[in-house]
Amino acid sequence: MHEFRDSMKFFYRYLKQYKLSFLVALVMTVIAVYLQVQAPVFIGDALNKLVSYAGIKMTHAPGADHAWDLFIGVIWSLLLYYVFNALANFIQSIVLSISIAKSTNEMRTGLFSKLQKLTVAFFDRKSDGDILSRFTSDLDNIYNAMNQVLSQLMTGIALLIGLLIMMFDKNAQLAWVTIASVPVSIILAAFIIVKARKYVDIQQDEVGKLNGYINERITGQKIIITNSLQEETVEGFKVHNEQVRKATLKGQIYSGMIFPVMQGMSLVNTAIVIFFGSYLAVHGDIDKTVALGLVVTFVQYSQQFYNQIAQLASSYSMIQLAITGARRVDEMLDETEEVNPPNGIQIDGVEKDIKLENVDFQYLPDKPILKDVNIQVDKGQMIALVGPTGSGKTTVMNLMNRFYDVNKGSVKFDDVDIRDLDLGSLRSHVGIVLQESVLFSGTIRENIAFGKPDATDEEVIAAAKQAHIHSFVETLEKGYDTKVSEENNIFSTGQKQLISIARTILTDPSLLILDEATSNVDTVTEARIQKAMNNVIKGRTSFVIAHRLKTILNADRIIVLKYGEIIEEGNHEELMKENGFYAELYNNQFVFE
């Protein structure tokens, strides 16, 4: 019930602005239902008049022509009812389709907008495939359910109410007989629905895991090929796919049982109505002249009544997929957004220094990453962070850009805690070049100007020249207008890195963070990247997370981290004289190179 209630709140949030459209659809539904429940009355009336006409003809009594005219009149009325019924249903369908299309579009836009406000911690915790499945599988399920089931629900519920009113108005005894077996049907449907719901929920969660696995393997396909792990990857896929198959199969089996069970109950109920109707016609107080028409009318009502129950019950699987989709989408919408302090302080860059004071940090409880770390970098200095994997180097970068907040201590820009700074202002003055560079679909010019969309061509070219990528771009037929995409990626790893550096140069950050920017390239490309890095570092406060130690020999200070603690600090010459952990790292690396 908790999931259902939350899902209804989710749907109401997006559908409430279309109240007028739903009111029009409801009016059309009532009209259509009224016409539909009146149809069996006309059928019964037509049958009675046809019997009357036949009796007059057989006895050669006068009035046959009049009886025939009455019969034809009823038939024409019945046809008109069906025409207006179809028209009302058509208007209802159009109005609902437009409203549903707009609302699901707003859901998709809202979800993507929310995605842009979430913390880095969220993206570290969730797989890309699982996030993507909420945009595709879950929102598609919501759209399909609302588009196909909402109209059916409105019509079905209204029709059930209309049928009950008509049946009790016509004959209370036959009405009670018609609905006597409904409780049994509801109990059977409820049992099946509870079973189906469990596996539909599991199905969507497993689909998210499968999408995550597929996305991960596609991203790392080159690694899989170079290590000949194709068969193992397929086996891993089969495991996830089998989990989806099992959940889907069980969900579909239970969902598929609803309609045939209801149809079976409908046939039983029809037989009961015919039996008791006939009994009441013979032994009851029903007028014998209209008994046949009344029984036929109630057979029609019985079939319509159970048909609606069957359709409503059989649509449960789609409804549950929508409820599950709403839960999964709402989960993301409820995720914690980045906290931008009210009246956050605006800064114009680093004027004096940056400090990490007594910083403790952990991603997971009881698993500390940084322990009482103290770092100070003066304006214009280059600080290098070195240490083994897992020592906390990248975590320092995450804290300075406020991707995460410290558990203890503080990070300060010019003695102001960054938690008091406006996030936009902070990040506009921090430039990052990551180990894995990212290019977006678009032109080379758009990629370089990504952080400064209003940059002039002269600024873009100047940044490219400083990053030592201009000469390569000039060799391309369309130059800076060359399109780049996943399918048309003309850059090597090193060239991508140079584009990232050009992008950073263009934003002119006060603080520059380079996260092992040369670790994935050959030595020739490394030299070019190093020249570009020297250009971007010049005159700026910078942190360099170093993998190849020879790239940081000119650093003003080198900080050595191990197990989240600073164990050594100084420039290259000072640390080599100490002959400690840094000297060991450098000598070992030099030997291997």
Ligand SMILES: Nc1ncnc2c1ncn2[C@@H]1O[C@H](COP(=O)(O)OP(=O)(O)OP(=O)(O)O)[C@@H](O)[C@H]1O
Given for the second form:
Amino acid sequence: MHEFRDSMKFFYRYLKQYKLSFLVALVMTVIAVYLQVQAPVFIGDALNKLVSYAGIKMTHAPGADHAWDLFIGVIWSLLLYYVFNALANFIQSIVLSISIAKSTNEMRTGLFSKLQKLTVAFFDRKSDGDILSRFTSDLDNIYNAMNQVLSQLMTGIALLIGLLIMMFDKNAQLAWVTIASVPVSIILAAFIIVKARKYVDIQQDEVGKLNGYINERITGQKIIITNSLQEETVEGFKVHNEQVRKATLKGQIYSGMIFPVMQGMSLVNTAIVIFFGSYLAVHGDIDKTVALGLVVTFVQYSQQFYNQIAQLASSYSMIQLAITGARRVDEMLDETEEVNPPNGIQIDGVEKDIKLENVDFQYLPDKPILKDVNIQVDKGQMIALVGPTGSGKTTVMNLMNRFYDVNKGSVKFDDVDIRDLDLGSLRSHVGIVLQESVLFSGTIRENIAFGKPDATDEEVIAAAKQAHIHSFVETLEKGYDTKVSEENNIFSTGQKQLISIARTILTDPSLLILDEATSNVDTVTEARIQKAMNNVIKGRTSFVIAHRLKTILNADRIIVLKYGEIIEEGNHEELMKENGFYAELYNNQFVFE
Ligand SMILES: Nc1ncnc2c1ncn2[C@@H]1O[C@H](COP(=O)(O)OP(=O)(O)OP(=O)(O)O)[C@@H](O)[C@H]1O
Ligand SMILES: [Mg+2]
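Please give the other form, namely the form predicted in complex with the named molecule, since only the form predicted alone has been shown so far.
Complete assembly follows, chain above in first position.
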């Protein structure tokens, strides 16, 4: 119920600006419904007249003409009824469709804009697949449900009300007879819905698991091939697929039951109406001349009434999916955003130094990662950070860019706490080559110029030359106009890193952070990246995280991190002399993981 109320708020938030459209739709609905409920009365009346004329016809010849005229008249009027009814329905559904398309579009844009405001912590916590599914299946479910159900719901409810009014207006006794079995139907429908909902939920879970399995196996396909596990993989797939089939079948059996059961109820009710109607027609106080028509009218009411209940009941699973979708979309909209300090200080770069002072940090409560870390980088210095895997090197980098905030202590640029800096200003002065490089779909030129879209060709080429990727790009048929993307990948891992380095060079950052920029490359490329780095680092304040100690021999200072604590600090010679952890690492260069 909680979920239902929250999702109603969600829909209201997006739909309230289309009040006028909804009013138009409502008016059209009322017109359509009015025509629809009037038609049976009209047919009933016409029938009564025809019967009375038929009676006349036996004795009176001219009556036949009358009957014929009336017959033609009835056909015409009916035609008009249905044309206007269809027209009103059409306008209603168009008006609704337009509002729905616009509002789901707004939901999608809102969700995506929200995504751009979220913290790195959010992206570390949530899987890509989960985020993506809110854009795809959840928004699709919302759109489909609104598109198909909203108009139906409006018409359905209006029609039920209209029918009730008409029935009680015509004949209260017959009206009671017609709706007497409704509670039974509702209980029956509710019972089936509860069952169906359970299996629809299971089905969704199983589909999610199946997708997860497929996703995981595609990513790991090379490992599967290497280990010849193709057949086992198919077997595993079959198990998941079978689960989906079972859940889907059960869900379908129950969901599929609603309509026929309701139609069965409709038939039973028709019989009840005919039986009691005839009884009342004969024994009750109904005018005998109109009794037959009245029963016919009520038979139609009964069918329409039940038809609506069946429609509403069977659209329930779609509504449920939309409610779930709204909850999941809303959940993401509620995530905490990154806060830019009000009146944040703008900086022009680093003049003096960058410091981490007494920094404590943890990602998760009670799991301290960095403990009392102190690091000072003077302007123009190159600091190297080494240490075993998981020791907290990337974490230090995360703090300098405010991907995360420290729990204790502070990070300072020229003695100003970075929490007082304007986020945009801070980040425009910090360039990071991440541990894993990413390509965006577009040309190589666009990829290099990603952080500075207005860069000239000369600047792009200069950056590429500094990163030692220019000569490779030149060998490509289309050069810098070659299209690349994360999927269609013409670069080796090392080349991708060089592209990332070029991208970072182009933005000319005051502080440069290279996280393991040489971990994935062969020794020749490593030497090349080394040169590229030396180019880039020259005269720039930099922070280099490296596993391969060869790449950091000429660092001004090397900081050794272990279990989140600085255990040694100094330049290469000093640390070697100390003959501690660093010396050990250096001597065991190739086995130190
Ligand atoms: N987003 C996160 N949430 C929770 N814990 C994390 C997160 N990122 C890293 N950690 C934990 O923090 C510790 C330090 O991780 P970090 O990535 O800083 O190591 P690293 O020194 O860069 O290792 P590597 O050399 O393998 O890159 C690890 O124990 C890791 O499990
Ligand atoms: Mg790391």
